[in-house]
Structures are given as C-alpha cells and as structure tokens.
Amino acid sequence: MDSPLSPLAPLPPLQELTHAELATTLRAAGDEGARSTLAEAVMREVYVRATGSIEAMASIGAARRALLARAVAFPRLACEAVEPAADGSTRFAFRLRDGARIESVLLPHHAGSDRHTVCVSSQAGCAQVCRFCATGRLGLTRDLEAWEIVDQVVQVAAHARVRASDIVFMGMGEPLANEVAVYRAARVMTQSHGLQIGARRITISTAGVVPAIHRFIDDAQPFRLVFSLGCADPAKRRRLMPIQERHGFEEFIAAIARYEAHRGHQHVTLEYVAIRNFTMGDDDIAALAALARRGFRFLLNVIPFNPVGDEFEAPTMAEVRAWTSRLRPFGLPVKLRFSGGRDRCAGCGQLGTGLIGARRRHPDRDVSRP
C-alpha cells in the first residue's frame, strides 16, 4: 500500500485544504468527534506550531493521527539553504520532490515593526524570459502545486520564528500562468484557523497575462493585483518582456484600466524597472506622461535594476531619485521599491541566479518550454 507521503497516493495534500474542507474530509474518513474539533487541532499544529509531520502532532491522540494519515497527505518541501542578507532579508532555497528547485525570500518591514513579508514562487523557473530577470533564463520546468506554495510560507515563517503578515507572489514564475494553484494557495493562507493572512495582504504580480487579468476581475478575486509594466515605451517593453508578442501593449493597458475601474478608480500599481541608459531617458519620461493622460489612476513603483547578466547596467539610487523627480510635474505618484537581499541574490529579478550554472552543468535536466 502506498504511504500517505507517496506522490502516487490519492490523498489531498493537507496544505491545500481550507478548514471547512479538512473537517469534511476527516468526517468522511470516520472522525466522529465534535464538528471541526480535529480539523482545528490539525490546523493549529501545521500553521501555529509548525509541526513537520503527522506523527509529531503532539496535541492529537494516536488514533486520530492514524485517521488523519488515512485521510490526507502531508508532503513537505526540502529546505536546502537559508542565507541571511546584510539588510535583514533571508533567501530560502527549496528542492521539490522531482528535483526541481525554487527560492523564497523573507522580507522584514521597517525597524521596530513585527510585520514580515514572504515573497513566494509560483513556478519552478519561468517561461516569460523577461530580460531583467534571472528566473527567465532558466526556462520553465513546471507549475507549482498549491501545497508547494503554502509550504514555502509555513517553512519560512517557522525557521525565522515570525508570523507572516503579507505575501507577495513576486518570486520565481508568472503567477497568472498558474492561476488555479495560486488562488487555491492564497485562499488557504487566509484561513482564520491557519496562517490568518488577510486577502488584501496577498499581492499577485503579473507580467501581463491579459486573459487571466480579465478572469481575475470577472471572478472578483479578493487579492491585490499589481502589474509589471517594465517600461512605458512599447518598443522598449517588447525588448524587455517578450510576453508583449502574445499580449500587446494596448491590450495590456486596457486590462489594467479595467482593473482600476473594477477597484472603484483607486490607484493601481505599475512596476517599472529603472535601467541605466535604457529606461531612464527623456523619451521614457514622455512615455510615462502619455500613459498618465490615459485617464486611469496608477502608482509607479520604480525598481532599480539588479544586475542580471551583462546586457544592462544597474543605476545608482541617486540616479534613480534624480530621474523620478522629473515625473513630479505630471502629477504621477512614485514610490521607490526597496529590493532586499541583493547581496544574497534575493533582490528583485535575482531569484534563480544560483541555479543558472546548475542548469548549464546538467542540460539533460532542463525540461523548460519556450
């Protein structure tokens, strides 16, 4: 008989179940206790006490642990590396059951705050091939399952002995290319008996998968969506982000405008990559000014480019501040993004840097899709 931990076992992963779904699953398996009591105990063990296996759930009796093992699987990611950065951020590297590798980042908020953001991956590798991102150089290995996304948060928080207050889907992969698993994982994270992360504290970033943006709106997903603009000049953006070949610039901007209207015309966030001698010129100022005249409200979140390869140059923070100051006459709200963990290749666009060499040494393991 297959073990509950076998990848072939037809059991639902514990980390993919909401509290209500877990209670229903346990009752179907024969739990005759008070409604939801065992489910609540299990959720506390996994998400509060960070217990690593069913056998180690000390608050649950042996008979009920055996019932739990018959009802659900409790797979775990293998944590291979934990690398603290000088700024307080920490990069985590995980190995999946099939040997693929992903990375996550713990980002503390300002000094004195007890809030912590976990930047999670939604795919192993990425098919979007954005020129400013190391992950794109890996190609796509596969989508992550919902439990693999949730387990990143559980393990990162447990290792750091903190509570995750915010989640950003800005790690490896394009979240809206794996939307079903991403939404399932995000929903599990909001459970009051689990991680207790508010839906508005879960941010999903997309490079511009336009049909999925419209589905996000149509389905009234409760999470926050932000958009990787990269650059406001369509020709430059095409060079930076090949996804524009599939979903054109105007199509992308129209979807963003629809999302802004869906949010009651609140500002939406556009992520802009500041690259010396490429996206920080007079023509880029003009392109952003023209975008501002489109009529929808947006906040420009400017991310200084972190070195990836040798195609582009990283600007200094002084250069970025001087360039963004020239946007003020157009009434554009601008925020400079802090990119934590750069010295550990955990900054924006750097995840997967350490895996590129491994792919080159073992090309037979690369099952990426174009």
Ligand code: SAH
Given for the second form:
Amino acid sequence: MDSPLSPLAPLPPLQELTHAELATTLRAAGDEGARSTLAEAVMREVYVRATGSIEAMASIGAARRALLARAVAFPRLACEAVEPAADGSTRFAFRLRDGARIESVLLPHHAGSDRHTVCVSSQAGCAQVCRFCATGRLGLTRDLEAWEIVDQVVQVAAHARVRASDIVFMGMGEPLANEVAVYRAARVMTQSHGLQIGARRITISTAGVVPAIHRFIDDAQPFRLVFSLGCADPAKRRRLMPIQERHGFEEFIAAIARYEAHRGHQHVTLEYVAIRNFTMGDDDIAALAALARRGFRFLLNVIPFNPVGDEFEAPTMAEVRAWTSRLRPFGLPVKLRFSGGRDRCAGCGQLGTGLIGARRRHPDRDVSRP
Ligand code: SAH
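Just the form predicted on its own so far, so send over the form predicted together with S-adenosyl-L-homocysteine.
What follows is the whole complex; the chain from before opens it.
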C-alpha cells in the first residue's frame, strides 16, 4: 500500500493547485526559506510568463527548481492545430496523453478592447447527444482532469500573447457532468499571482443537469451559471435535447428559477438555438411568452444555429433578427449572439466537426455582409 510519502504516489499537477496549496506542497517538500515567495514565483512563471516547463523557469534558481520538480508534476497538453477564423476568433486543437482530442476557442471582444474570452472544453466528447451539436455526435470519451482544463487557457493565452479576462465553459462536453474537475479548474483560474480571472467572469453553461444545478446553489459556487434552454416548447426541446428524458422540463425550469432567486433576482441567461423551420415559429414565440410569465427574470441569448449534420437548417441573420423582433412586445430582453469562428467550424456546437470531417457551408457566408 502506498503511504502519502511513498515515492510511487503521483505528484499533483501544478495547474491543479491554488497558491496556498502550492506553498504547503513546497513546504512539505523541504522548502524552508521564503516559501510563499517561491510559490508566487512559480505561479508567475506558469500563468504570467507562460513558461512551458520547470527547467525553463528562469526566475527560479536550479536548486529550487529541483525541489519543485520533486514536489509537483507539470504536465502539458499537446497543441496540434491553431486555426484563425476570419472574424478574429481562433480555434485550438489539443491532443491528450491518451490520444483523445479536445478543442478550445479564443474569442476577442470588440475592437479596441483588451478583453479576451477563452472557451474551454470540460470533457473529451460529450454524452448529451443534443441533436444540433457536433460534439454530441462524437459520444463521450472521458472527463477532463482539472489541469487539462486550466492548461487550455494557459496555452491559448500564451500562443496569442494575450491575458484571458473571461472564461466560458461552452466548448466540448457538459461541465456539470464533470463538476469536481470543473470547479477545481475554475478556482485555480481565479488565483492571485495566477490567471487572476474574477469568479463572475467564469461562465459555466449547462444543458440541464438538474441535481448539479441545485448543488451549485447549495455550495454557493462563486461562478456564473447559464442555461441551455435550446427552445421553450417542452416537446420540441425533448427532441432536440435528450437530456430532458432524465431531467424533465419542469424540473429544469424550477432549478433555473431557484438560481435566479439565489442570485437576488438578477436576470439569468437562457441560451436559445434559432433553427430555421424548427425553433423560429409562432408557437415558439408563444412558448417563450409563457415562460416569461413564470415570474423569474431571464435574458434570452439567441444563438443562430451553426450548421451541423443534415437534419436542421441554419437561418440567415436577417431571419433571426426578424424573428427575435417579434419577442419585443413581451418585454423579454434578447441578445443575439454572433457565434465566433463559424468559417472555421469553431462556432457554438461545432467543436469536434473537424474531428468527424463534416464541414458545411452556412447561408450567411454566401452573401455579402452589410
Ligand atoms: N454542454 C454545455 C456547454 C456546451 S454547448 C451546454 O449544453 O450548455 C454551448 C452552447 O452552444 C449551448 O447553449 C448550446 O445550446 C449551443 N449550441 C450547441 N450546438 C449549437 C449549434 N450547432 N448552433 C448554435 N448553437 C449551438
């Protein structure tokens, strides 16, 4: 049996440690001197200078680097591809040590802003099989470990030479199906001397894992939760998002309403996928109006469907604008999301497209933009 001091016990990955945990780990490994300064220096090397290995940490002397190497592991994802898209976003593909592949996307904010969002994956593949999403077609390979989530941000920011200001868990996978690793990774991202991303700038998007939504509230997780409504008609949503067979529509809406109350009745964000001839009808307006009468406040984030497979049609932006304008009489705040990276299949729901070789054209790509 391995004791905690056994040389066979695996070393903790550096990207899974908070600043305080790193300081404790280094102390246990024999760092007697100004130990918290060593922890700070290591955090700066990893997260600010984006140094790729312990040996390359130039601000730390050789003896202390050796101590560090005895105390922690510093595993890295292998970056396989970097593809810039015409709209300024960039898709990154990474290979994991067991051969699984994941993707992340860097999304710059408007011109002149120095804010940059990194969209991260929480699982290799996904088990939710949402019918409009490419990742669902891959099936689930496995959950990511916390360091594999943190390292996506470190590598994306380093490659682009930017500081990540916002994180969205909207890449491959269902984050609330991998809660422990997701919260650990998110917590590491908030660390001072590290990435220093405010907890409220870390957004976790869920397809509706209802018990995990309640746990998020009960444990007072400091991050932001947003909800993939898909569409507001329960029967259609069930077709689009089979997760509803496990966690019913009413249960999901009740969990969202509880979250809204927990957040002091601030608007919660519901993500809506606008699919031509499917979620953009009169009945869909009526279903949304009914939802708006339920008594919790929400903002509808409308995402025009990005082409995946042959089953559904993508609308043009003009069609989406015309449809959303019909929601105005109901006093519903609506935000149209321009999904970045569409020409590189890095838009919402398209991650993994390259992996299954299903690139498709989008109607808006064939018309000149105003
Ligand atoms: N599993 C999580 C996070 C990944 S999906 C979740 O379901 O929330 C992130 C967002 O992209 C979701 O709101 C989803 O509805 C949306 N999305 C997925 N596929 C899409 C597609 N093909 N076109 C537009 N949006 C899509």
